[in-house]
Structure formats: C-alpha cells, structure tokens
Amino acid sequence: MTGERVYETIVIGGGPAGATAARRLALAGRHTLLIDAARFPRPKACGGGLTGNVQRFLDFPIDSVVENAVTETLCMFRGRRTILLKPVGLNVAMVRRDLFDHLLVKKALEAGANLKDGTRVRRLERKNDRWRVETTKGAYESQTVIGADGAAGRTGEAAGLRREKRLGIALDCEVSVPRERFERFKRRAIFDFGIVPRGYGWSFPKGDRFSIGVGTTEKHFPEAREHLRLLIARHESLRGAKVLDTRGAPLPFWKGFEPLARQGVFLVGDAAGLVDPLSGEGISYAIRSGILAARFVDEKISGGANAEGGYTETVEKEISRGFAFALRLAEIFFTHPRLCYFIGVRSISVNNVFARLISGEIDYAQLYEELAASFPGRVYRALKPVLKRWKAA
C-alpha cells in the first residue's frame, strides 16, 4: 500500500468528537486522516445548544458560529401550565451544527490533519496488527482508529465494542417565522414535557429561525411527526411557521460502564454512548472524549501497553461517572413526569441549580446532592412510598 494511504491514525466521523480528536492528534505531530460520509458543511439533526463547558475545552474561539444565546426558558406540561423562568447565570450559546461542525473540521485541517469527506466506510478489518479501512474512495491503513461515526456507527462492532446499543429516537426540524416575532423570542428556549413518552419537546432560537424537536429514549416513536406538528401549533412563537427541513436521528443512551477501546480502536462521542441520560445533551461530552481519545491514541502509537484501558477508565472518571446521577434523575422524571414538573421544573431554585450545571460550575454529583436537599427533593422523598404503592397497584 502506498505511503499516502498509510496513517498513524484514522478518525471515522467528522462531528465534534472526531474533528476534535483529529486536531489534537495532528497538533501532536501524528499523521492523521479524517473520514466522513457527508461533504462539509452538512446538515445535522440537533438542538445546537452549547453548554458553558464547550469553550473551556476548545483551544480556539467559536464566536464566528455562535448565532445567539438563550437566557430564559418557557416550560410547560402538555402545552399548558406554562411558566417563564430566568435562571441565574443561564447563558447557552446557540449554533447551527452545519456551521459549527465545519469550523471544527477546518481547525483540524489547519493543524495538519487530512480530510476525505464524501467518503463512506464500507468495511473495517484488522490485519497484521493494523487496521484496514475500505471506503468508497479506496482503502487506507493505520495502527489506530477512532470511531466517531455516531450512535448507529459500526466502527465499534469491528473491535467487539458496544455490540448491544440502546438507542432512542429524535425528530428535528428548522422553521422560519416573521422577523419581528423572532426578535421577541430569540433569547427563549421552550421545553414541553409530558407530550412525549420518556422524553420531551423543545424549541431553540438560532440566528433567524427556530430549531424544533421531539426526542425519546424509547426504541419506537411512530407518533414523532404528529408530536412535532402539535408542538409547532401550540406555541405562540411558532404558530404558522414555515418548515424548512425535517431530519430524524438515533439517540444514543448511556447504560453504564463498558469498555470503549480495544485493539487500537477508540470510541468517542455518540459512538461511545456519551450522551446525558436526562437532557440528551452530547456536544460537550463529544468534545471532551475526543480530547481524551487523542491523548491515549498518541500514547498507543508511542507503544503504551495500557492505552485502551487507560482511556476507558479516564472517560469513566471524568465524564460518565456523572451520568449515573443523571440516569437516576431521568428515571424519576420519566416515571412521574407530572409530579416532577410541578414540584421540580416549575421551581426557581431547581432551575438555578441546573443553570449552574449547564455553565459547568457544578457536576451531576453535586447537582444530585443539592436537589436532594432542596424543598422539591424533600417533597419527593415524602411521597416516594405512596408512589411505589400506586405504581405496584
């Protein structure tokens, strides 16, 4: 195989996790190839909200792609019982994923990574302690591979990783409204609970449009389009909106500790199931896992004997350990959505705590402790025996 087709590492998938890993490895002097099936910039089904952690972990500014910021939330239960909240410190940067992801890819190329976009991976095979990646544009070889190919990606399966995935479903569309109406609501995110089984509906402002979506952790969601239609119809800011496009996507679901690297293959982002079990947010975790993967892939290439184990342990310690607390909260919320909405979502103190989580000021372990000590937390504990008997009946 010619030298131009042999790399030290190949990154499959150019989203936030893959592009971040490619940049870090290129900066470390590693001969890196980034492969993606789409051509950049490309559309992506996603709310596009960036938590305060994102800029902290990136080594370059992203101001050029930030369209606006959310500072208030309108919450409701099945289109009613609305409450407008302005949590202290809430400031979520909103981006269009086509532009944000393209920026990350360009930064990877500036660092020295190579790109093959519009290139689909057909097969991944291990030969003589190396990986052969067969694509629609020929075959490439590398010592290591980073699987950043999303929730439904197949890279992990080739290395015996995450063969039993748990996936949910999301349906997202972008809509345009008259400019004066957009200006009225451009700082407001909408969350509608109780309309989607084990999930919720949302609306986020981006530039000159709204990103509307519904998502669930359930495997099947046949009513997704109808829920999306109702979500648009019931809200003042969205009524009569022109639907620009609609996209569906699988939602990865974290289900507990599991190996994320084996035989030189390292999984990151959605491909590793690193998505918040409660909110569904994954961009910040994708970027963080991309940084960690680059560090341990560099170590692997240098001859590190425990790079794969070190990566899994570090992800568990720095990222997914907090998911255990998020999963507990998600189970409580999705089991008793009405109760949790009225004693939790509508609570100003609870929203202030979540704003601190979003800003990166606290983690899920600290959030769980604060919620347990709050008035809504004490109410839930008092009602828990009654709820258990009601559920059993």
Ligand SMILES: Cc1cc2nc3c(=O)[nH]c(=O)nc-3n(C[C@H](O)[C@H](O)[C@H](O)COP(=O)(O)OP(=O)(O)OC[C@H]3O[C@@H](n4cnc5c(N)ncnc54)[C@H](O)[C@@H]3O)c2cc1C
The other form holds:
Amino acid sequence: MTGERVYETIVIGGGPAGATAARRLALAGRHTLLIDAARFPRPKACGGGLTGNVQRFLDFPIDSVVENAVTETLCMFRGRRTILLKPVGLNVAMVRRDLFDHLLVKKALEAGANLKDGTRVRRLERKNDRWRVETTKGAYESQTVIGADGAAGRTGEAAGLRREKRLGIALDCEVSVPRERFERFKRRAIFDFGIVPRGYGWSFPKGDRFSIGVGTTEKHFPEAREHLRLLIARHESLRGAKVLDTRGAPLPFWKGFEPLARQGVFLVGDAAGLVDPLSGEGISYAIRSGILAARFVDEKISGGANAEGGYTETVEKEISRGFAFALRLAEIFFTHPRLCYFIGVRSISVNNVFARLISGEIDYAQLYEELAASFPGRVYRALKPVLKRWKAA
Ligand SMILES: Cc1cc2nc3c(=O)[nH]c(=O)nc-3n(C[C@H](O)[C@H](O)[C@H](O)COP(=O)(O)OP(=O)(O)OC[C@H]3O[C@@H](n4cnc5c(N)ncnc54)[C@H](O)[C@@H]3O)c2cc1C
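To test you: the structure above is the form predicted on its own. What is the structure of the form predicted in complex with the named molecule?
Entire complex below, previous chain first.
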C-alpha cells in the first residue's frame, strides 16, 4: 500500500463530530484522513439550532454561518393554549447545516487533515493490528478509526459496538414565506407539544425561511408527513407558506451507558447514540465527543494502554450522565404531555431554567435539581382543583 493510503487515523464521516475530531487530530500533528460519502457542502435534515456549548467547544468563530438568533418561543399544545415566552438569556444561533458543516470541514483541512469526499466506506476490517477501510475509491489503512458516520452508520457494528440502537424519527422541511412575515417572526421558535406521540413539532427561523419539523422517540412514524402538513397549516407565521424541501432522518436517542470504543475504533456523535433523549439535540454532543475522541485517539497512537476505556468513561462523565437525567425527564414528559405542558412548559421560571441549560450555563444534573426543588408546589397547585373536586364528592 502506498504512503498516501496509510494514515495514523481515519475519520469516517465529516459531520460536526467527524470534522471536529479530524481538526483536533491534525492540530495534534497526526496524519489524518477524513472520508465522507457526500461532497461538501452537503445538505442534512436538521433544525439547525445551536446551543451555547457549540461556540464554547469550538476553537474558531462561527458567526459567518449564523443566520439568526432565537430569543423567544411560542409554545402550544396541539395548536392551542398558546403562550409566548421570553426566557431570560435565551439565545439560540440558527444555522444552515450545509454551510455550518462545510465550515467545520474547511477548518479540519486548514489544520492539516486530508479529505476524500464523495467517497463511501463499504467495509471495515481488522488486519494485523490495523484497520483496513475499504471505500468506493479504493482501500486505506490506519491504526485507529473514528466512527462519525451518523445515525445510520455501520462503523460501530463492524467494530462490535452498539449492536442495538434506539432510533426515533424526525422529518423536516424548509418553507418560504413573504419577507415582511419572516421579519416579524425571525427571532421566534415555535414548539407544538402533543402534536405527535412521544415527540413535538417545531418551527425555527433560518436565513429567509423557516425550518419546520416533527420528531418522535417512536420507532415508526407513518403519519409524519400529515403531522408536518398540520403544523404548517396551523400557525399564523406559516400560513400559505411554500414548502421547498422535505427530508426525514433517524434520530439515535441515547439509551443508556455502553462501551463506545474498542480495538482502536472510537464512536462519536450520532454514531455513538449521543442525542439528547428529551430534546433531540445532537450537534453540541457531536462536537464534544469529537474533541474527546481526538484526545484519546492521540493517546492511543502514542501507546496508551487503555485509551478506549478512558474515552468511554470520559463520555459517560461529561455527556451521558446528563442524558440519564434527560431520559428521566423525557419519560415523565412523553408519558404525561398535557400535564407537563400546563405545569412546566407554560411556566416562565421553568423556561428560565431551560434557557440556562441551552446557553450552557448549567448541565442536566443542575437543571434536574432546580426543577425538582420548584416542582412539588407547582404539581400541588396544578392538582388542587382535582383534589378539591375529589374532597367535595
Ligand atoms: C430533522 C432533524 C432535526 C434536527 N435538529 C437539530 C437541531 O436543531 N439541533 C441539534 O443540535 N441537533 C439536531 N438534530 C440532530 C443533529 O442533526 C445530529 O445529532 C448531528 O448532525 C450529529 O452529527 P454527526 O457528525 O454525528 O453526524 P452527521 O451530521 O449525520 O454526519 C455523518 C456524516 O457521515 C457520512 N457518512 C455516513 N455513512 C458514511 C459512509 N459509509 N462512508 C462515508 N461517509 C459516511 C454522511 O455523509 C455524513 O456527512 C436534528 C436531527 C434531525 C434528523
């Protein structure tokens, strides 16, 4: 095999997780190859909402690709009981994924990583302590591999990791509305809870259009298109909107603690199932895991004996422990959406706590503590009329 086909590490997938890992490894001086089936800039089904941690984790500014900032939310339950909320400090950057991901890939190249895009990985094989990565454009070899091939990726399986996944589904589309209407609503995200079973619908302003979607933690979602149509028909800001593009994709929700690395293969982002089980957010976790994987891959190449175990443990500590709280909240929320909507979503104090989570000021463990402290009184107040009726009967 020629020199240009042998690398210290090969990153499969150039989304936020893979591009970040490739940049960090190249900056560390590692001979890195980034492979992606698509050609950049490439589209990706996504709301494009970035939490505060995204900019915090990245080592370069992303302002050039931020289209708008969301500062208020219009929440509703099945199109009714609407409430406009302006949580303190809410500021969600909205991006188009084709442009955002392209920026991240360019930053990986700038750092010295090599890119083969338009190249699909077909097979991953272990050969004499190395990995042979067979692609549509020939084979490559490396000591370590980063599996960043997203929700439908096969790298994990090939390395004997994550044989079972917990896949939900999301469908989104872009719609254009008259300019003056967009201007009126350009800082507003809309959330419709209860519109889909075990999920929600959203509308995010982006550039000069809205990104509308519905997502669920359920495995099957046959009425997704119908729900999406309903969402568009219901909302003032979207009435008469022209639907430009509709895309569906699996959402690999976090399902529990599990090994994420083995024999020099490290899984990151969606390929590692690092999607928030409550909100469906995945970009900041993709980036965070990309950074962590780069650190442990670097250690592995330097001869570290337990880099794989170290990676799994660190992801557990820095990401998945928070997901365990999110999963608990998701169970409560999706089992009792109406009750949670009235006592939680409509409450400005609950929204303020979530705004702090979104900005990266607090993590899920702190959020859970704050909610648990304020909830007993709230639950009591919400149930008071029911208790009264029960006593009177
Ligand atoms: C409808 C929808 C809306 C969402 N909205 C949001 C949101 O608003 N905010 C948020 O934070 N998250 C959102 N998410 C989740 C977010 O999109 C993902 O968590 C994020 O993209 C994960 O990044 P990644 O790098 O792990 O994977 P991806 O971005 O999926 O990148 C994987 C890459 O791997 C490549 N690839 C796959 N297979 C191969 C192969 N065999 N060979 C070579 N390359 C391959 C693909 O071409 C792709 O470029 C949403 C998801 C969906 C489906």
